[in-house]
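The data below hold one chain only, encoded as C-alpha cells and taken in the form predicted on its own.
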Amino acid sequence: MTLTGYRILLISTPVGPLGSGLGGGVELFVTNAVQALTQRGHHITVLAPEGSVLPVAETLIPFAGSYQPTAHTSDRDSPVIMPEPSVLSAMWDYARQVQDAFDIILHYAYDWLPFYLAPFLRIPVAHYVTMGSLNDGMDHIIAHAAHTIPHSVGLCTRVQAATFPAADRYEIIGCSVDLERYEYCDTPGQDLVWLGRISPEKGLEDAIAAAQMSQMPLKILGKLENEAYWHDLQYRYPDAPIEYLGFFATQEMQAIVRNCRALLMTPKWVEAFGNVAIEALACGVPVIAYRRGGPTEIVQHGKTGWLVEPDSVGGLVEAIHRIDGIDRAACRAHVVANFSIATLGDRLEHWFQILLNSPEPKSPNSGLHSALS
C-alpha cells in the first residue's frame, strides 16, 4: 500500500464496452466501485474494452479484441470460449506486464481465464463475481480459487453464494448507488415500469402478464438483447397495456423509473443481486419482486415493497393491488443505510485488506478435488 491509498488496476467485463449495455449490471459495478474507492483515496486504473465511457475513471485504458460470450447464454458443460483475438487475454496479458506497478488487481469478468492465472501472478487478484451458477465449469475454478487463497472471491449476496459448492469460502461485498444521481419522488403516477435486459431469464413475460390481468400500464426500459423474445412477448400480449421506452443512461433512466407506482421483478433464474431494485427503491419506488435471488436480501417485504412466490402472476397483482401500502419514504432511507457508495467503499476496503494481509497462497495447483468439497 502506498502513502496516500492502494494502486489497484481494475480490468472490466469482456463482454462489450462500458457504457454500451452489453455488460447488464455489471457496468454499474464496475462505476461505482471506482467511484467509492477513489473517493476514500485510492488510485485506479481501469482495463476496459474499446469504446467504454467511464467518467468516474481517472485512467481509463482501451484495448481492442473480441467479445466473450455473455454466461447466461451458455448450458452446464459449455466449454471455455476465448474467440480471437480476445479482448480478454489482451487485458490480463497487459495486467502481467505491469502488476508490479500496482497493489492489487479487482476484476469484474464471469470467465475462466482470470481465475486460472490469478495464483501465477505476484500481486493479490480479487474476484468479484456477479452472477450466480450457470456453468459446471466456472463453478469448479471460481471454488478452486476460493480454495487455493482465501478471501479472494466476492460476491453479491449470500443467496448467490449458495448457488455455488463450499458456500462459506466467499466475501459478501454487495453493490450501492450513487445518491447523488437518483431523484426521490412522493407523487408517482399510475404506470408500473419494469428495469433490464430483455432476455428470457428476467422474466418479463409474468410482468406483461401481470400488467394485462390488473390493467395498469407498464413502461419497459432496458438493453432489447433477445429481439425473437421480445416478438414473441408482442405477439403472445397484443393487448397488454405495455410500452418499450429503450435503453437509457442512468440520469434518463431513472427520470422515468422515480415517476412510477412500482417496479416488478420477475426472474427465472437466480439474481445474483439486482442492481434494479436499490436505483429503484433510490427513487422511492416500491419493489415487487419474486422471492428468488438476490433481492429476498434487499426488498423488505411489507416495508419497501413485496416479495412474491416465485413464477406467480396472481401473486404479483395481489402484490400491485397493495403498493400504495408502502412508504416510499422508507424506500428511500433504506438504500441511504444500506447501499451508498460510501457502505460499498467500507467492504471494499475492508475486503482488499484481508487479501493483502492473507499467508501466502497454495500451490497454484494445489486442492483441484478439494475445491468442490
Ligand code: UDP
Given for the second form:
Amino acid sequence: MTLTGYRILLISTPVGPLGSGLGGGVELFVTNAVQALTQRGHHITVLAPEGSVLPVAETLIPFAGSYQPTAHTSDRDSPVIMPEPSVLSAMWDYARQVQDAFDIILHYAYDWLPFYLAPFLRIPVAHYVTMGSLNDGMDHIIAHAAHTIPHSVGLCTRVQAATFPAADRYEIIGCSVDLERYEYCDTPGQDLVWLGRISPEKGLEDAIAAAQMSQMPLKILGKLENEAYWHDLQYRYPDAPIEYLGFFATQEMQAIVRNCRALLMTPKWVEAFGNVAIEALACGVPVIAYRRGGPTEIVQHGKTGWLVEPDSVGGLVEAIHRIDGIDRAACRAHVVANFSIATLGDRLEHWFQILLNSPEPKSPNSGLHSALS
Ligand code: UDP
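Now the other one: the form predicted together with uridine-5'-diphosphate (UDP), given that the block above is the form predicted on its own.
Full assembly next; the chain just shown is listed first.
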C-alpha cells in the first residue's frame, strides 16, 4: 500500500448534522480531517446525518434518523441507547455494504456500536475518540478495541488518554485549524471572550464571575445546549458585564474572537482537547485556561496564555490583569508550528499506515466480557 491515495470512508458523529453545533468540537475534527486528508491526495467519502454541511469539497452522503444522545449528558452507568430509527446504525449498515470499495474506515462516534462492530468488518476501523472517560461501558469497549486491534484507537491528548483504562494503548492524534480561516489581529478591543457549548461541564459560571470581579466585558458565543443552566446563570449574575451573542459559523465567529483580549476556558471536566483554544490562538488571542485537561497541552504558560489553578476565579482575575504580558504574534506562531492542517495530515497518515500494517486482531469480541487489565 502506498502512502498516498487511501480510499477512506469517514463516518461522522451521530449526535447531529455537521454545522449545527450539536456535535461541539467534533464537527471541527471531522471538517479538518477531511481537509487534511484530501490535501494529501486521499479519497474521502463522508457519511453524516442529513442536513450536514462541510466547507471542503468531498463526497458527502446524508443519512436520516434519530440522533444519538450526547455522552456528557449521561451517567457513568447509563446503558447503551439506540433511538430508532437510528442514524448511527443506518450509517454503519451502509458502511458494511460498501466496505470493499475502501481501504479504511475513520469514525468519530463516542458510541458503543462502532467499537463492537469493527472486528466484524473486512477493513480496518480507526476510532477517533474526542471526549475523555464519561461512562463505564464506553471505557470498557474503548480499552477492549485498543487491546484486540492495536493502534485502532486515536485520542486528542495524553491527559485525555489518562482518563481511560490502559492509557498507553492509544495513538495521540490531536486536532488542528485551517489557518486561512482565522485572521490574525494585533490590535484587540477590551472584551474578553468565552466560546463553547453552554452546558454545565463547560463551567461558564466561573468565566462570568471573573468578568464581574475584574469588571472586564465578556462576550459569550456558542450553542445554547442547556437552557435551564443558562437561565440560572443570568439569575445568579444579573449585573455581570456579559453579552451572549449566539452561535456562529467559523467565519463569523473568528471575526468576533480575534478582536478580543483573551479567551477564558473554565471547564469543570477533563476537556479532551479544547478546539476553542487553538482557534483563539490562531487569531492571536491569548488563552486563560484552568490547568486541567487538553488546554494544558496547548497553552504555554506565560507565552501563549496563562494556566490557572482549576476552579479558582481569583486565579482567572489575576491572569486577566497579566494578559498584556502575552505576545499575540507568539500565539499565532504556536498554532502555525503545531496545529496546522498539514501537521494533522502527517499524524493521521502515520496512524493509518500503522493500522493498515498491523497484524490480525488478537482475539475476537468473544473476549469482550473478560476482565481488562
Ligand atoms: N463554536 C462554533 N461557533 C460558536 C461557538 C463555538 O462553531 O459560536 C465551535 C468552536 O469552533 C469549537 C466548538 O464549537 O470547534 C467547541 O469545541 P471544543 O473542542 O472547544 O469543545 P466541545 O464542544 O467538543 O466540548
